[in-house]
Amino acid sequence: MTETIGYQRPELVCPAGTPAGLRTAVDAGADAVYCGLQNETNARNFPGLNFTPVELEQSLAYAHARGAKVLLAVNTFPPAGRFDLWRDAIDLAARLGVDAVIVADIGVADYAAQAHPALRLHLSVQAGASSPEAIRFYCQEFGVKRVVLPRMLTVAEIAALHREIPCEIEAFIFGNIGMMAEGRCSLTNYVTGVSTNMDGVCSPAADVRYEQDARHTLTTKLGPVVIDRFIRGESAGYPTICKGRYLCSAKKDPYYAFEEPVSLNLSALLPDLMRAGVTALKIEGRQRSRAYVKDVVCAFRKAVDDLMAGGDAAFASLLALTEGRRETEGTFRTKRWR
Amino acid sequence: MEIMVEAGASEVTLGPVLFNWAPERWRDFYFHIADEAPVEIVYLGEVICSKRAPLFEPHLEAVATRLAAAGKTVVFSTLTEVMSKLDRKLVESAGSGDLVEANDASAFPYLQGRPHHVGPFINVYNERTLAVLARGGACNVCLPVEMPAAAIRTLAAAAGRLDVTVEVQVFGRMPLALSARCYHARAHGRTKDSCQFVCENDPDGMVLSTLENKPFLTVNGIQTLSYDYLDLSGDLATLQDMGVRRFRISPHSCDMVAVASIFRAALDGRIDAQEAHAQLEALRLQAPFSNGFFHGRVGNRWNWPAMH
């Protein structure tokens, strides 16, 4: 059966905000989990998310006892002068025996390639390795074994980045859409004064407000910034600055200059992704509920089975799990999105 | 202890031109930075599409003869976003070239062992990352518009050691963002392969304002931009005591001549602060000023040198 699909068993990668969530995953099929700790060193430094280092060498017990792996991701850029931080997050993550390290820094990669040879590194997409060169660089430089693709290529250029590079290929399949190439991207601070790249948050709550007018117009903010405004009865979007509504002079309306908040849903595409070479497919959200995480794990838990089994991927809808409920496909069926 | 800083160690740079001017107009303000402006490197080539670098294409060796001739360094800077067949064979011509600085790692496979900057969309934020690409041959690093005070204090001091200058964006707007959409193309109703390049209507890229009708943002094809404008002027003795030598200006539509002349002035202590900022002011931007990203607050605002 194998050799009439011609694809190997992709690793479903999952997300874990929190022990409990990492639990919840594994139990509904993770071949994989990746977390970060409660500090600057992970891209999702959220309070109430992420991992004390207690909490992650039990997860660690939990997740392999079942035969999952667990992935550590160290993926924003320490500032000079803070590296000590990023640097005790690799020491733990090799102490502890974590499967892998998902690093987007030069520096940090280096760092946990020098001190400790036998870590498994993985590219973030935060790295913005987007050729064959750039991710050839990494492998050569620091032995990186796979590199999380940024959501900007078609399911064919991936297939051909594939032939070029030594390394395995993990795609994002479901979640946010991610619009800025990440790792990129400074317009948090620009209104916040809090870095993505640096403290390893986008649209901070903190600086989040919703704003309610006489008419029950809601009105959402980032910092003094109106990022929306929602009518009653409309369903208010987080706002974040790459999914909000402006004015510009080529528009009569006010628009979604980048793109409308919807979620990235590749379910239709999982063969596709399958025969180009994925390696390793990738579900976002580790700020998402436990809830939200079964749900999804179990769907492409079973898609996944029943494409090994040589089936087709039957799915119950995800749409309801997408954000306003509409999803895409984003870049990866067609450059037309582009 | 006294700080001696050598005559003349300051230099003035103009980063490359970030939009899509008419090929015409691109020749002649560079002609023009050639023979009047106090600016030491020029760094020239399409760094955002490489869908408009063969417009720019028939006048490049003209206008690189002409920077040189006038006693300018003329440094290739490569593309930020490198997915396609023709981003990689740009990336790759320029990596032939003399000088090059990258934008993207996609660069470093043809620099390495050899003289080259580093650009800066390629995130430089700390000693470790400095140390690694100074063993690859950078010998140049242009930092991230948002680093802070602090940590430039730190990684200009690492960079010494390193024999690695240190340069940083003083004037302009501030690169945000980078996507794979064109979002020129997107607000006309194209697609970046249907583009038209509309993005040619906007010399400074096109504003985007907030519900509230208030100016927020800059689109520039894939790239996103802050609406203020960069100005370190009032920053530039500070920036020079931790080791800064090169100062950055980023090409907009107005007088780029009058804009290295100000900051050259300032650098050499012949006007103040105050002078530097009025000088600025009096050009008449577009938009306001703002350098919150180097005093590691928020990146729209402006304090003024005197309160620091």
Given for the second form:
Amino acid sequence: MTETIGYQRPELVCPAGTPAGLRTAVDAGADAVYCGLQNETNARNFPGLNFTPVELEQSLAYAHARGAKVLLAVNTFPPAGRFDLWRDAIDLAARLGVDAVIVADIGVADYAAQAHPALRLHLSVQAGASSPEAIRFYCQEFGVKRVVLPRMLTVAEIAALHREIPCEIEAFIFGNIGMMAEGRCSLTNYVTGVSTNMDGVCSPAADVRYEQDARHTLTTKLGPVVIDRFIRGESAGYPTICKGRYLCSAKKDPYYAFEEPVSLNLSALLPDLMRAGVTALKIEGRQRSRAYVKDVVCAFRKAVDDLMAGGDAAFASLLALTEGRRETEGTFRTKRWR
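Starting from the form predicted in complex with the partner chain above, please write out the structure of the form predicted alone.
Partners and other molecules have been left off, which leaves just the chain.
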């Protein structure tokens, strides 16, 4: 079979929360994996996740031997007086030969560009850059080669953006959809004193509580704040403030004040994204299991290869892997998705 004219072969970028997760993603067909160090420099700084420098070096060797790239997320925002940790992460990435560093903070981007001009930079979704003016600034000032777009644009807007910017585009295709103002969330910090943006932790496990009463009603809390209540048999997810149900005087029943528990799934829009000039397709979920990573990566690997070979992208249902067993195309088809 020959490749179809009109599509640009996208890179499949997959999550690696641990070295074992990295090997799973690579073996399942990832073109690239993204991961972070075991500290506040990455936006998934959870206990039990991420890589030591030695593990990163070994994982690089594993991935490169199989033709896959490794992208290191250094995508949190350094607090005043603590820049050394972020500088050391950039130096380590350059020394070990990672294929790109994913940055969000202007100071981190500037340090990387000045100290290691040969180090490839990707702009994290945490930077929240969605306009051609903002993206061009990062390209011109820091030599950014790829932007990871916030999940707030339609496919048509992505295609238009592609024509106006001098760098590659990476777009999310599956996984958590989160808040729209990415990189600017202060909800966890408000409740726990720990910052998603600077400490890399959303809903830290040490502050999460599950309480069950005599009727088997399950209450989930983050610190002192009740996030949700679930009746017996109802599926309960990990409590995050932005996906909790709350009571207020203006509503009769509890309601999702910010966002419903639902996962992004753009499998039906895959051909449109490829025509729009998306260079890389990103799967979310560094905190997910190896089984999740294997199933999602295998599904999108086959779909991309089938499209490039002139066929159709036939997907088995991924609903079982979605949050709350619900999926959405978010804003990618239309802004009026809620």
